[in-house]
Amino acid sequence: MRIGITNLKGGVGKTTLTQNLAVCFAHMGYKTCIVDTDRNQNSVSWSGARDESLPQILVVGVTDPKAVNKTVDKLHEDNEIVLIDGTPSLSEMTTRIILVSDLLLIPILPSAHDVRAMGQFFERYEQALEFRDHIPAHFFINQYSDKYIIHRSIKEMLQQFEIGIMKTTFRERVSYLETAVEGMGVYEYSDKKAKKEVIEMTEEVLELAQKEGLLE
């Protein structure tokens, strides 16, 4: 299964979601790797900081859009799950990530500004649907809190795009920042609430994958 994690906007949690899903999948026994398409190569650096005693997760940096499809397909031959850490830019790279993915996850922050900024992304998504009939896509709301009315209303605003919305959300927690520095995921950390979020998110992704026939 090839999972694209992408959004044209920066700072929405693409890398956080990618790394934490990868760690959780790896602990569940899935052979998992990451393709890092961002020029900052944060997932590559994260991999370098990862302790050898933890489940190993191959991270391959690819910043040339023309190399994405071939790299992802080759890695998919040897890995059950390939996570594609997207780049925040309106470029050919975004279109290629959409087209090579079996499942798209679109991280977004719970603000009206972030919802309005989705217009350009969906232009790319709709263009990609001209080449493939079905590209399942779902929003993932990051740094969510149900105590804020605006956060709850964001879910209603997202319905205008007529794609799925993940039931699982991540709260704003310092453990997501701390583990990124250490080359870890919150699954491997002391924050039980964050670990629960990531497990629920991973299980929800697996449910989607089974419905789409992407995993046995």
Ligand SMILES: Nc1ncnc2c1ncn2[C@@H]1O[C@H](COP(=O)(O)OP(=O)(O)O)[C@@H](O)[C@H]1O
Contents of the next structure:
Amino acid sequence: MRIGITNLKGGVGKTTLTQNLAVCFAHMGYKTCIVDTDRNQNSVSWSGARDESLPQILVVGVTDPKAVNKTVDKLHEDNEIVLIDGTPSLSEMTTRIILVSDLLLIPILPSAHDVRAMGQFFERYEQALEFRDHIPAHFFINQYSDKYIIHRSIKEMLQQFEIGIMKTTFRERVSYLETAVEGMGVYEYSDKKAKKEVIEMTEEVLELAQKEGLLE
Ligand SMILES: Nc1ncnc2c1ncn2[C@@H]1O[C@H](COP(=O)(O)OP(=O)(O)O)[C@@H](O)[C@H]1O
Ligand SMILES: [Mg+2]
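Can you now output the form predicted together with this ligand? The one shown was the form predicted on its own.
Now the complete complex, all chains and molecules, led by this one.
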């Protein structure tokens, strides 16, 4: 299964979600790899910091949009799960990621500004739908807290778009920052609440995959 994690905005949690899903899938026994398409190559550096005793996750950096399809398809031949860590630029790369993915996850922060900025992403998504008529896509709300009325109302605002919204959200937690520098996922860390939400997220992704017939 090829999962594209994309949004045209930077700093929304694309890399955080990619790495944490990858770690969780790897621990569940799925052969998993990451394609890092961002120029800053955060996932490539993360992989360099990863301890060899942890489940292995291959990370391949690809910054040339023309090479994305070939790389993803090649990796998909011997990996059950290929996660594509997206780039924040309004570029050909984003269109390519949308087209090569079986499932799209779109991280977003609960801010009205970020919801408004989705317009540009949807232009790309709708263009892609002219080439492929079904591209399952779901928002994932990052750094969300049920305590804040504003966050809840932003969740409602997202319903105006005709794509799904993942039930699982991530809270703002320092463990996401701490594990990122160590080449780990929160699944491998001491923060039990973070681990729980990442497991829930991974299970929700698997449920979606099953509904779409993407996994045996
Ligand atoms: N739920 C979270 N709680 C705390 N920090 C987070 C969370 N999600 C992301 N971050 C931090 O925010 C920054 C941007 O996240 P990142 O995943 O790199 O975004 P993107 O890949 O979309 O640019 C990083 O420093 C990351 O560690
Ligand atoms: Mg990133």
